[in-house]
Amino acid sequence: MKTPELSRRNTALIRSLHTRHGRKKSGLCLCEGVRAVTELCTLRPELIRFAVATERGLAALGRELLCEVNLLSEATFDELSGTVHSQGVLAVAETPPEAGSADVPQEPFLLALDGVGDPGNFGTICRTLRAAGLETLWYTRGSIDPFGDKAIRAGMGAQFALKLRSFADLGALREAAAELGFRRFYVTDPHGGESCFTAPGLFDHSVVVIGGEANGATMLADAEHVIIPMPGKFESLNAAQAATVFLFEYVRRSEGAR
C-alpha cells in the first residue's frame, strides 16, 4: 500500500534509528539501497514494519514491497537518508534475535571477530562470509553493532541471513565454543605465527579470530598464533581484507577435498 505520507512519529523513528540508542531501544533497523532491502524481502519479509521510497528507488527496486509505503519526494527522502547520494528505498525492519547457545554451528570451522569497530569492515565480512557458504558469527561485544545502517549497507543484508551472537569478551567466546567442541583457537597475529596458507588444522573445529582495527585481537594464553604471509612486509591488512583470505583459504581446501 502507497501513501504520500510519512507520519511526524515514523520521521523521528528512522532517525532515531541511525543511532545505536535508538535501534537498541526500539528493537528496530534501517535497511537502505537495493540490495540491502532487496536481501531483507528476500530472506526476512516477515521483519519489515514499513518502507520509504521515491519513484526511482521503486524503480531501481524492481518488485512489490508487502508492506506500507511512504512515497517521498528526493528532497524529502534525502533528508532521512545516511547517505550523500541515495538509492531512494529504505525499509524499517525488526532487528532479528541473536543466535542462542541452542544454535549448535553446523559448520567445521568458526569465524570470531574481536573488537571490530569499522561498520563497513563488519558489514563486508557478513557479506564475504555469505559468500564463502558459511551462516555462523560470532563476535566480542567490543565490536559495532552489527544492525547499524552503516554496517547492513557495506554488508548488502547480509547480516539477515546469518546466525550472529556476541559474547561479553573472547575469553566467553572461547569458553562457548569449546563447549560445542571447537576446541582449536587461532588468533590471527600481524608479528608472526603459522602461514595461514598452510596451518594443518586451522579449519578443523576451530575458532579463526580477526582482531579489530585498532589493537588487533586480545591474546589468549595457550591460542594459536596465525599469519597471513606478507612478501611486500607491510604491517597488516585491515580487518576485511584478512577476513576474506582466511574464509576464502577455507573454500579453496574445501573445493580441493571434493
The other form holds:
Protein chains: 2
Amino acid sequence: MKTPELSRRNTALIRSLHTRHGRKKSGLCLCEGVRAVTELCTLRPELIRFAVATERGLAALGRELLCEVNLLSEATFDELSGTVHSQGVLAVAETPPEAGSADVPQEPFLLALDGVGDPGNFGTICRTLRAAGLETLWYTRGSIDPFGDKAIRAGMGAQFALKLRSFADLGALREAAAELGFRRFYVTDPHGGESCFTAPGLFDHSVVVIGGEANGATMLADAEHVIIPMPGKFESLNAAQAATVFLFEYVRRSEGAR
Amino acid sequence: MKTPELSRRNTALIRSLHTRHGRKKSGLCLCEGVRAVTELCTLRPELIRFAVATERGLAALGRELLCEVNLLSEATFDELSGTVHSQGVLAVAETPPEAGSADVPQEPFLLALDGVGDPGNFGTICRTLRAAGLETLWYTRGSIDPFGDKAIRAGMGAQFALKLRSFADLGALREAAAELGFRRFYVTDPHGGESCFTAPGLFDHSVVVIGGEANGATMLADAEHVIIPMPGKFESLNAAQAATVFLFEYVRRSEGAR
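Taking the form predicted alone as the starting point, write out the structure of the form predicted together with another copy of the chain.
Complete assembly follows, chain above in first position.
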C-alpha cells in the first residue's frame, strides 16, 4: 500500500530513531539502504512497521514491500536520512530481543567483542561474521547499540540474522560461555601470545575476544593470549580488521578439514 | 613555535582542503588526529607546513611539533575539523608525489584496488597493508583521493608510508605490473575461482585485485579468478575486509615459510 504522505507523527518518530534515547523509548530501529532493507525483508519481515522510500529507492530495491510505504520526494527523504548520499529507502522495524541463556550457540567457537564502541566497526563485524557462516556474537555493554542506524547501515542488516547477547563485563561473558561449554578463553593481545595462525585450540569450544580500539580487551587472569602476527609493526589493526583475520582463519581451517 | 592566532588565509586554506578541488589547487592535504599526525611526524616530517591544535590535542600527541603550531580553543578547532568528536590536532602537509615507473616494488606480490571509491575503505586498506609489512598499493583512478581527509583519518596516516600509484584502468595497471615482472594476475570474484586459501601462485610475482563494492573488479580476459570462501553465502564482503583476508593470508603463508 503506497501513500503519498508521511504523517507528522511518523516523521517525528523517524527523527527520534537516530538517537539511542528514541530507540529505547519506542523499541524500534531504523534500517536504511537497499541491502539492509532487503536483508530485513528476507530475514525478519514480521518486524517491519512501515517503510519510506523515493521512486528511485523502490526501483533499486526491486521487490514489493509488504507494508505501508510512504512515497516521498528526494528532498523530503533526504531530511529523514542519516546519510549524505541516500539510497532512497528506509524501514522502521521493531528491535529484535537479544539472545538469552536458553540460546545455546551451535558454533565451535564464540566471537566476543570487548569495548568495541564504533558503530561502523560493530556493523562491519556483524556482516563479516555472517559471511563466515556464523550467527552468534557476544559483546560487553558500552557505548555501542547494535541496532543504531549507523551500525545497521555498516552491517547491511546482518544484525537481523544474528544471535546477539550483551554482558556487563568480560568476566560475566566468560562465565556464561563456560556454563555453555565454551571453556577455552582467548584474548587478542597486540604484545604477545600464540599466533592466531597456529594456536591449535583457537576454535575448539572457545571464546575469542577482540578488544576495542581505545583500550584493547580486558586482560582477565588465566586467559590465553593470542596475537595476530604483524610484520609491519604498525601499532594495531582496526577492530573490524582483527575480527576478519580470526573469522577467516576459522573459515580456512574449516575448509581444510572438509 | 606556538602562535595563538590562525591567520584568515590559513583558516580559508584548511577549509579548502576538505574538498578535492582545494587539495588539487594547493598540492596540500589535511592530516587530522593524534595517530595520523604522529605517523606524519615520524615518516615524513619534511612535508608538514604548519599545525593547528588545542591544548588537549597537544597533550594527547605527547611530542614536540617542529613547525608552526596555532593553538586554538576547542570551539574554534571544531569549526575546522572534519570530525564530530575531534582529537584536537591537525597538520597541513604537502601531498607526496605518487610512485613512478622507476619504483620497483620489492614485495612478492602487489595488492591492487579497482574502483574502491569509499575513503574509509581505502584508508583502512592502507593501514592494514602497512600492518602486514607491505608498502606498495596500486589502484585505478576513480572517485578516490588517497590523501582526502577522510581517507587519511581512516588510514591513520599510513598513506605517508606507502608507495601509491594510480592507473587509468585495470588494463594499464596489468601492463605496468607485467613489465616489472608481476605476471600472474588474480582478480577476486565472488562467484568462483581458486580458493584464496589454497591457490599456490597467489603471492608469487603476482597482482591480486580487489574490486569496489558497487561493481566488483573489472574482469580482464585471461585473468585468474580467486574467491574468498564464504560459508554464510552472504552476498559479499566489504572491500576492506576482502583486502584484509588476502593480506593476512599472505602473512600466514610467510610465517609458515620462515
